[in-house]
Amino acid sequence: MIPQISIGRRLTALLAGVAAVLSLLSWSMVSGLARQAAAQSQDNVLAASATTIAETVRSEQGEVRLELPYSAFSMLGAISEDRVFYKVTAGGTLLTGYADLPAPRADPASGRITFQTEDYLGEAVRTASVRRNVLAGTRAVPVDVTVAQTLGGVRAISGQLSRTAAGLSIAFFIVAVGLSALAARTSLRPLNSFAQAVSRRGPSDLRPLRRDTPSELAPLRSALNRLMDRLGQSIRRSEDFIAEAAHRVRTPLATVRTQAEIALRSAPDADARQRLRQIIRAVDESSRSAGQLLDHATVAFRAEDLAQDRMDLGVLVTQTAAALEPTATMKDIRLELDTAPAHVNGDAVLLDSALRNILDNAIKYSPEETTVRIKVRAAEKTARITVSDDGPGLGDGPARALTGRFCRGSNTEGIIGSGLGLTIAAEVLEAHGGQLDLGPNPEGNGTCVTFVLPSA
């Protein structure tokens, strides 16, 4: 199964992406304002000293005259430390200047600067070119300046503000992750309250969730309040039906027996007599496997709602061996009960029905005039309750393998039983955080199984 991506790793995800993205578009667009504030800066000090350098320009004695103003240059030196080449042609004379500096594409429009990228001397150079009419006598002469200057410390300036402008995009990006993990934790707090207020739940508290939630979350409530409802109606149809069940069976098993048993008294011939024995066996196996289904069952259901009623274990085992002392006296079997006071926390019934189980096992596999012990004890942290018989033991196999839904023993040949015994009171002991122990007599033939309990 491919492990799935919790949701807040994927919002936190999404986030981050949106993050990134504007972290991307923010750099890019700084860079490129940074780009053209650089550029623009640059033509605008062009302008400015080409327009300086028109100014000057005179006419004296029907001739132009120029003087080089020294602040045209100081302005372009002000921004950086780029080459800077001019050019002043009148009436296209070259006056002073570089005669190679490339020219205007387009003759400018008197009083009008035109910019524009060259190639000048192995490098990339912006020019600003301006063109003035100047009188010379009668004559008017167009006086053309063009001032150059290389791209080294524009292409610097804007480089140091991208790399400004992505130092700021990263931490921009990093902040944004932060945020968005906690934006994250903090849009599924109400989940997680959520899923906590179900969990806290018993398994048999199936009422219907009254918590307030988002918007959101209110579909899952109210599908997880159809869905418990259902299972409430699913659980009680279950437990109707074992219970009735369970009645139906023995009733009409009990009828049977009784008449094979008059049947038997009556009976023609040792055969007949054999057959009516065989179905009064098979009838008692079917009700005991019926009555301990039902107990089985009924571990099932009550072990996920589990009381913790206060009771002293040496009462519960008095009042148990009372119940089954009929029994025990058909085979002429003595209980022997030696208890001390010892509490426990738990469920009353579980504890009957799982002590029931073993006592009848203890007296249906003793032979007749023989004694089941029962002790009751108390130590510091456990109480324990020891049943030991006479029997045949527990057979070859491990012992804890008995513990098995329908598992028996290799030595329970001829003996009725269904296997659930054993099963029942170490489920029992499970849901109470107790175990079963399994073993020998110490004290000679049989079987010794050992209740062990946490003390109240």
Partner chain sequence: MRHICLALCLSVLALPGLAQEIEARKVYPGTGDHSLRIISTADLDVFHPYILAFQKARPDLTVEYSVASSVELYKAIRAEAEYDLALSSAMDLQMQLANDGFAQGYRSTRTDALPDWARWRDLIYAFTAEPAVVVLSTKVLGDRPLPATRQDLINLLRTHPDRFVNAVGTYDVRESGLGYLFATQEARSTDAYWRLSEVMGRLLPRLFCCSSQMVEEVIAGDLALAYNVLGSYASERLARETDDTIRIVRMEDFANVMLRTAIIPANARNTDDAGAMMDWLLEVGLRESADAWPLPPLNKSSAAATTGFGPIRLGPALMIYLDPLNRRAFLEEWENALEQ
The other form holds:
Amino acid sequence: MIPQISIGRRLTALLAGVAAVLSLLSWSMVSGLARQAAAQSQDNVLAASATTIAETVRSEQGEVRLELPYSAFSMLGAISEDRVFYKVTAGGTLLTGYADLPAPRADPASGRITFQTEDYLGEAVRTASVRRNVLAGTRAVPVDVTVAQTLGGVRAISGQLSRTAAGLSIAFFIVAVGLSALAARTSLRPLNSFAQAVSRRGPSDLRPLRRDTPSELAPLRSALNRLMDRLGQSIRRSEDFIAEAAHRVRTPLATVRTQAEIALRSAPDADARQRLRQIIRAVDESSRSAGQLLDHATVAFRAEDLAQDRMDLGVLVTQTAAALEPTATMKDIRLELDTAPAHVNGDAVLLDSALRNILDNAIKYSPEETTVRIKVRAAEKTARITVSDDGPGLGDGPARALTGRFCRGSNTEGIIGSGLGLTIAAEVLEAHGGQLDLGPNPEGNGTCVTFVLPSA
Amino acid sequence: MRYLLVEDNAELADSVVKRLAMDGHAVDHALTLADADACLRTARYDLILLDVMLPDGDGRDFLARSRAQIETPVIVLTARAQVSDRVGALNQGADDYITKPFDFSELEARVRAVLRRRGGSARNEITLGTALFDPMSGNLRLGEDNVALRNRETRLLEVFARHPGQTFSKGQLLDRLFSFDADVTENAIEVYVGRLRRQIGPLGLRIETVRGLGYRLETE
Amino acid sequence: MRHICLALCLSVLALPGLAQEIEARKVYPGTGDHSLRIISTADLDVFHPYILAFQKARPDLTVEYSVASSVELYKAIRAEAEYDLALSSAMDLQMQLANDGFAQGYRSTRTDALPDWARWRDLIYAFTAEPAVVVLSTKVLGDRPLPATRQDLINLLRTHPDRFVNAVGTYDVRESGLGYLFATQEARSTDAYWRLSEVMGRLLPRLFCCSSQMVEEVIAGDLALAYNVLGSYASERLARETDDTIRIVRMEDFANVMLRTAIIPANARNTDDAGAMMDWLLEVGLRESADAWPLPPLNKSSAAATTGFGPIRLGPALMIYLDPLNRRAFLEEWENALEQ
Ligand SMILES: Nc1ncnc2c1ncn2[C@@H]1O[C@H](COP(=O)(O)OP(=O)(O)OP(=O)(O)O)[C@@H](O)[C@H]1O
Ligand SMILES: [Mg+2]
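Switch from the form predicted alone, shown above, to the form predicted in complex with the partner chain and output its structure.
Okay, now the whole complex, with that chain kicking things off.
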């Protein structure tokens, strides 16, 4: 797969590319113009110089005479420090000046100035030539005045202008790149906030997105909404399926169990009763296993994208303990609560499930007429729930092993269970960035289970 | 006590009715939500046992709809044991729920807890000789004298109280008192019977040992 | 070597070939085998201290110093005689050489420090600024004050022609390049020049090739007045004289300031040492105080301030009067004025 370049970068690069082209264009235009202007002004001065010389041409006693006015060269010296050459011919013969200075290629029309760029003495020169017809004696003699100047000054000026233009273009380009990045970021902001709105959602929030988006994002939004809708439907369907399946399986099991209990009441001999008890146990066993397996799957599912609701562990513990109170009463076990406010962030359903399993164990494995103590405490960085009982304890083996899947202790004979309770609790705490501590009850001979969670 | 059982599975309903009747409860059975509505209009119940999946709707929807009119406590029978379902049932106005298949002693425990929360009902008191016994709270009263029994003792006394003059074997008592997973021996019954005797003796109640058969409550 | 066929026929300068007239030559031997050949218009004794000081820093270098007139110097460089450095007081001729490609470029931090008016491109650099002055003997003044302008001078010459007959000296501009430069620049700048020239012409003026000769004659009493003398020579010479009747006067209406310039000829071989010498001359030229050296400094600020006229501008316009037609016309007029 080709790695996808970010839109922001692509947009910036595109705009910067445009800016670069514009910069280059403006630079070349400005330098072109500068060259032209410099050349033009040199031409003008050369023309003026040649004209001033030509104006001094006259005839005296049938002889062509002229003098070079000081200004003819001083004006050339004023614009640049370029070398100056000149030549004056009358009817093709040299009057004065540099004999080998290239003459105008075409015969210039009288009074018209012709310009040429030539090579002279190893340097490029610009020449301006003007012709004047002078009456020498009886015939008109064409007098050509050519003034030449090297191109250094023009090049220096246009070079400098071109450099200035380049500097400006580069500055323009840099500013444009900055603005491009800004523009890219600004135009992508709706997309980012859209993405944030989606990712801020809770794990099970599949409501359609209602926020206003720029029209470009509307297709994305509706596609996303359709996807969420389909997802929601399929989740609902599978939930319905599980519910239906559970109903269909568990209702007959309930019938069997009830019938077995009724039969047990009237069964006269011990053998029959023993068998009936086994039926009931088997039903309970399978029911428990199915429930725990589903719970375990739910934990794995919800832990993937954990809800981060702020809650008080004290409240949670009170509620969960109340739900288990009837079960405890059956064994005359007292649930003793000692809670303080302790806030954490997390998924209340999962934490309830974890605690339920721990309390269930405490009640299930403790003997009659004992006490289960539940304590909630908040420290600076952690919040803790401690559940301690006066039961048989966790046995000799490593306590950690009991959190393994389907792992049951040696003290469980005759007690129904699937071996998933501690697994569920440990996984819930791990998902919350906390941990499950198992150990002996320091104030007795039972078990002490601790939830350690990061405080909120 | 008078129960209303709303359950579309006839077999289960039958057996539940029968099982509750054994404990001396009167049970009306409704197959649909419409039936249940009809029953509720004509009679008063101590408790409703409500299945969630019914042919004419979801039991929880029924609850949400009729919670305002019905004061009777409701325990939901659910096939769904999943964590999220538990929360849903309670939020929609059930007093408690119990997962199918269920243990009747746990059901009773939950019923008692629910009724206790609702403030109890005096009409369920049983007269034992000159004393009054409330199986809900485990209270035994005779004039100024008041004895508070623990759960097991209460259950034991309730067995005798509901079947006056009947003799129960240790095995029968064991089945009624303990869940089927508890690893209890018949010796435990002797211990409880002994404790109960000491507590109710001063009120003029005696538990006789019928040699070879079991125990029987004597009310003078 | 470039053989450029230049048909620039400067009549007076178009003298035959390589046989330049070298007036004096001196070799300052160094310890090493490098040598630097300088051709200059400055007299040996004027330039002597410069060479000695330079050699103090570069004892290994042999310096060969040749003196020639500015025209001879010009011809020598044009004829591609082998010199490494050419120092001349005739700015126009130096300019012509540079323009026609007989000079090569040189740049250093020293040259970059020069003011713009003291250089042209990277070819010509000026290292002194020397004014043209009048040297006269106060004996001829009587009770008259020192003349301050050309008009004063004209009045003086007109009132006492007797005192000045045969006793006025000036450059023979036909021979002296510097004289020609002074004359053309002056003629361009003030019309009093031609009037003065006519007045002098009636007094049978004596014409000289060089400033030093004129100064000597004034000191000797043969001349009462020398016009357009190089101020540097005059003050250097008079400083050695006790006679206080001879005075140097700077005209207030207009005074030419000549820049003595250096070029490195295009065919120079020892360009490195020529550059070093150039730098050293510029260092001396850019000094602040006027004394200690025979030739005056460029004096960036004061040269312009005292008279109000800057030095003669370096630039192609200087070549105007070198044009044979112009030169012929100017000399005709000059001869008419001075030789009556
Ligand atoms: N409070 C406790 N006292 C003594 N033993 C305990 C206690 N809690 C857990 N155990 C031991 O740890 C084992 C694992 O417990 P876990 O809750 O994972 O499984 P379970 O209770 O056997 O089955 P279930 O999944 O039905 O809860 C138990 O079988 C039991 O041996
Ligand atoms: Mg467990």
